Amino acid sequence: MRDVPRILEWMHDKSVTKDLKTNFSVFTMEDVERFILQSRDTHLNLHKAIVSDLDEYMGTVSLKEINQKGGSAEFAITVRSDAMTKGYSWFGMTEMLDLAFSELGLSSVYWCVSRKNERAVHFYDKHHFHEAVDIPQNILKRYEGLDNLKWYSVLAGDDYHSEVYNHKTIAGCKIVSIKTIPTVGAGELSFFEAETDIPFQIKRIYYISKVPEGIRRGFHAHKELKQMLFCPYGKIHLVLDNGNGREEITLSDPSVGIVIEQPVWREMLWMEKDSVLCVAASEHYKAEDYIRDRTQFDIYIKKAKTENEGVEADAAI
């Protein structure tokens, strides 16, 4: 009850509700105190306080129309104008997802914003959610009246952390975001596009399965060969050297693909059995192109930086 009026604070900052779908500032103390009272009822709705380092509320973070049998759940949040641009909009939410999906079991969450409120929209954006498509009319008829909404999802499963993107590159090869649309309750759809989305024209796709836990495979490189690599289904650990050094990544939202464009070493781990690799590749398979042994792979390397040097020590020239 000592939140209420630090609640009762942002509800009457219209920085913060203008976008918002209710009308914060006809609410009293007395509202606020239903609310905290209400919450501890944790069947259909979920709230929770975010705070500070020192107890002090800066904003709720919620699981609204819990629907344990569907799987699936409604987010919002909300942080007090002192605590935006801190970081506590992103912890809340990653803890709440936590929750959602490790303790409650979930297989979806869901949320919308208005597509005026530019600060959400662009929140959301950066940290890579998909926006959702075929809303279920259910979902649709509480937001009655009110248009111009952009919906979001979060599958189970998915990189909500960023922990991918967090390294944009790894091993000199880019992280890219498969395109992807999500169905709220019904899963999602990712697609990608020769030259528009992978730099390379694609003529062979190829993908390894029925693999079982721990078994580790690759262990080779490619000297011309363009590879786009991503994990449709379950979760692969890939370890990855460009001859400067070996850097580790693991895949399990199949949104996230790997890019490689040059000669890497690559050996994959499968940390889950039935995982599946799947792989978009710019050439035919020439059993030439593959180097098998670890040995001839540090020495191509070697010999292709000499090169390059030269190169460039004759065009400074």
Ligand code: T46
Given for the second form:
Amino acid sequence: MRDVPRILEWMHDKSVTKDLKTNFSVFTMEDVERFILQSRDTHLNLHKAIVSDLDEYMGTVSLKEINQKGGSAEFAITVRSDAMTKGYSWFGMTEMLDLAFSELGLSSVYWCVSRKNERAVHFYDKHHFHEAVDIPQNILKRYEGLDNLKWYSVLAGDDYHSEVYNHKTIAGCKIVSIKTIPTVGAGELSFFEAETDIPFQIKRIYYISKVPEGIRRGFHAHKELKQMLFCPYGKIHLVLDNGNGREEITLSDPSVGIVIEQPVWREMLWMEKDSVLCVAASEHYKAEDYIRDRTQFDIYIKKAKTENEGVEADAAI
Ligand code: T46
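Now that you have shown the form predicted on its own, what about the form predicted together with dTDP-4-keto-6-deoxyglucose?
Time for the whole complex; same chain goes first.
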């Protein structure tokens, strides 16, 4: 109840509420008190306060319409204007998603925002949440009369904590986001197209499966071959080195790809049994394109560097 004034403050703050479905400006002290009392019944809706280290209320994060049988719930979050851009939203969101999947055992969490709500759309897109299609009619019904909504959905097992997206490249290779479309209650579909989504024509697809946990593969580089590596199932650790030192990344999200376009030494460690590594490659298989000896790779890179410096020097003259 101590939080009531701080809750009421954001409800009457137009900068917070302007793109929200509910008209909070009419809410009174009594309405908020009633909401808090009702929030103790956690059967259908679960509301939690996001608080600062000093225990001040900063926002509310919710799971609504919890459907244990169908394994789904709707997510909602609102934070005060003084809590924006400070990490409170991300903290509240990930805590709530963890709770939905680990404690409640749900299989999907979905939500929508008005496309006009640029702040919210930017936040969800920045964190690589996938836009959902095929929202079931019973859910859409609750939003009847509202158009221009953008729907999102997270499925159990999605790696929303992933640090992968904090970086754009690794060992000179691009970390790319593979377009992924979740369907509420029916999994997700990821796709990429040659030359538009990845910068080469695909002449070969191969995948590596049935590898026991703890096994390493790779230990080679390619001279010309371009590839995109992705892990649609499980967890695989990649060690990449383009001659400037080793860099590492864990692939566990089907919507993350690593595009390798230059000679890069690679090692792959299977962190979970049955993880699958898929590769889209620019050329047919050619044994001569492999450099399987580390010393030879270092010589190859050194030579390529010297030749490149020579070309640049010529261009300068
Ligand atoms: C790579 C990493 C990520 C073929 O006959 N055709 C093929 O298309 C491929 C890819 C392999 N092979 C043969 C060559 C070997 O006799 O399959 C055998 C196993 O290949 P390798 O030991 O090279 O597998 P990995 O897992 O070490 O490396 C593979 C790819 O070969 C390589 O290009 O970048 O995955």
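Positions refer to the first chain, counted from 1. Predicted model, so just to flag it, every value in this text is computed and none were measured.
Q. Which item in 276, 281, 162, 197 lies at the hinge of the rigid-body motion between these two forms?
A. Where C-alphas switch their better-fitting rigid part, the residue is 162.
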